[in-house]
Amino acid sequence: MFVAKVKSDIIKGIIEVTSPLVNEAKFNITAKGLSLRAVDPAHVAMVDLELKNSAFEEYKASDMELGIDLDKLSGIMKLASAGDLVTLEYDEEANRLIVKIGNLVRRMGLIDTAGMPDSKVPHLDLPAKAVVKAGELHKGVRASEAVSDHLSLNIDKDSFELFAEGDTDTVNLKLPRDMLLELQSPGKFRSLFSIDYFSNMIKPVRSEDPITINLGNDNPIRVDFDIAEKNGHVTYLLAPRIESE
């Protein structure tokens, strides 16, 4: 059984977080809420998302897996206005997800989850941590997109820094400790990442909200933030680009 009523913005948020990496996702449903974990086809990035039942206006569920085509769901959700309530219901007989927005009803065929992998979150030793206002990161990334396809992130004991270098131009965003919400670093750490992936990862976060970044030297980055008024959480992992000598 799965019947839930939720604000459209929350479903749109799930799609925005997940769809840059995959077109299809396996949703794990329990009485406590839903979760999903997905890795992009190139195995460069992973998303791990959890949404508590408290994020919903109404929620009744037993344990199950739902394979959902995110492109289809996104198409339906484009018809919902901000603040609209959306009802989701699993039709076991037809193996469909029934989506209701006002008087509109869409019965959506589900994907067999048997072929969908169960990805595990790897344990990473990432010694540096910075908590940054999303708005600052958005500015730095937007400026970087104009000059390069990759950027470096740097954390030391005094600051967090974003740097991008193109053929003729550079972009630098340096935030000292007093402009950060939190900073922990036993030394200097730096890794290089694809701007496209990193931009998609932080795009869903509102400017005033915090983003936690965990970093090592030439290691994957871990990015964490809350969603759905802190009733949900997202973790991204992104593999580094290794510079050629």
Contents of the next structure:
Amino acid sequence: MFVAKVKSDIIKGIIEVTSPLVNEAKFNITAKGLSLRAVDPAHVAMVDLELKNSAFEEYKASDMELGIDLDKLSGIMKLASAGDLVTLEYDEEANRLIVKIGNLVRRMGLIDTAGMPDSKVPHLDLPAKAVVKAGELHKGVRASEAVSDHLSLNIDKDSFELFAEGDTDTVNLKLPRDMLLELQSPGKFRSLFSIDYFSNMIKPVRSEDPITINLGNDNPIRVDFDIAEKNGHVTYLLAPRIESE
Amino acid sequence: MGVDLGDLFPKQPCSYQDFSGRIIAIDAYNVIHQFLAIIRQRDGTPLKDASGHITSHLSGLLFRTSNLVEAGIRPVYVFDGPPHALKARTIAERRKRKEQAERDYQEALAAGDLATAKSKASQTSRLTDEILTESKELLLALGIPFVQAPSEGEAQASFMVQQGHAYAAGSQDFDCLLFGASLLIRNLTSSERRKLPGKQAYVTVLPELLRLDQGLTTNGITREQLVDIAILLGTDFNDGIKGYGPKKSLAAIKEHGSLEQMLQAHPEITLPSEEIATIRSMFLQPPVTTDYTIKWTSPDPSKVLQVLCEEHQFSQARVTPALEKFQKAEYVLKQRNLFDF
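Given the form predicted alone above, what does the protein look like in the form predicted together with the partner chain?
Now the full complex is given, and it begins with the chain already shown.
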């Protein structure tokens, strides 16, 4: 059984976090809440999303997996205004997800989850940690997009730095310790990332909210932030670009 | 054609994603032949542009390769050079078969038997110089590298795998295993659904991975013995011995150790020793080149559109999304795989 009532913004948030990576996702539903893990087709990025039952206005569920087409869900959710309440209900007999927005009802066919494998989390060596205000990162990324398709992230003992270099232009955003919410680094660490992917990862976070970054040398990055008024959490992993050239 | 080693090698079903970030050396003649054979209309007519010019190869290279790069695979195509003299006979026979298929095709078409027509038509395709030139021109515009082999493309692809320059060879034929490729991927450029021959039914075709080591160990043989087995079965360079299928050939070589010793025990089989020596060296020391670079470059969208849409009337609405996959893949080609960690 699964019946839940939730603010439309929360569902939109899930779509915003997940849809840059995959078109369909397997939602794991339990009495405690819902979670999903998705990896993009090129195996470059992974998202882990958790939403506690406390994020919902009403929530009743037993254990199940729902294979949801995110394009379909996104399509219907576009019709919901901010603040609208959305009811989600699993119709076991027809194997459909019923989405109700006011008097609008969409009965949505589900995807067989048998073909959707569970990915393991790769082993990571990420000694450096910085907690940065999302707004600062948004600015750095937007400036970088104009000059290159990749950027480097650097953390040392005193600062966090974002750097992008194009053919003629460079962009640099250096945040010293006092402009960071937290900084822990036993040395210098640097990895290179695709701006497209990185941008999609941090986009859903509101400017004033914190983003936690864990970084290593030529290693994937781990990005963590809360969603749904801290009733949910997102962890992103992004594989680095190859250095040189 | 290649040697039918399918029964001797375990096959591991895979998905494109399993090869994300990997360099795969693809046997260009093999896949282009496949495109010409398969990418056809219902009555067996190949895809053609307004002036009647065949375009099945361009369609295949564009769309199938775009699916590979979308999954993060780094393809490099390997083209055949001039064939070895021993292959001439095989080639002459193939030509004869094609001429017969061509006649059957016309007959079936005239009789209105579309299923037979399509099946026969798929056997008539020929790799002309024009098709090869156009294929290379398209790859160049797409930024996908290709290597010109001195002789057999499969030998060169296998050599690149041995050198560690490619992760696996990609071909429908099993010959890459004889040429010493440690990994061979089949069905890489097939569509996911394939029609069963002669039936109105489809099967899902998944890429499959074959490991040379695993096959040799499973059968308890060396690569040299595998080549001997291939010679009994028949290769591109000889006809094979009548009555010797994969199982019987394996048993015979295992029992006697080598082809020479086996022939001593079976005087009724004639196989000239020079022929054996030549075929062995074709597989074990084939002509290959170290003169190649594997580098992906940015696709040239205006050139791609010119070749496909202006010269051959492809619909721009269909080409653009495929082209976008190549443009996106630019990142991917320089991008590491999360599961490498």
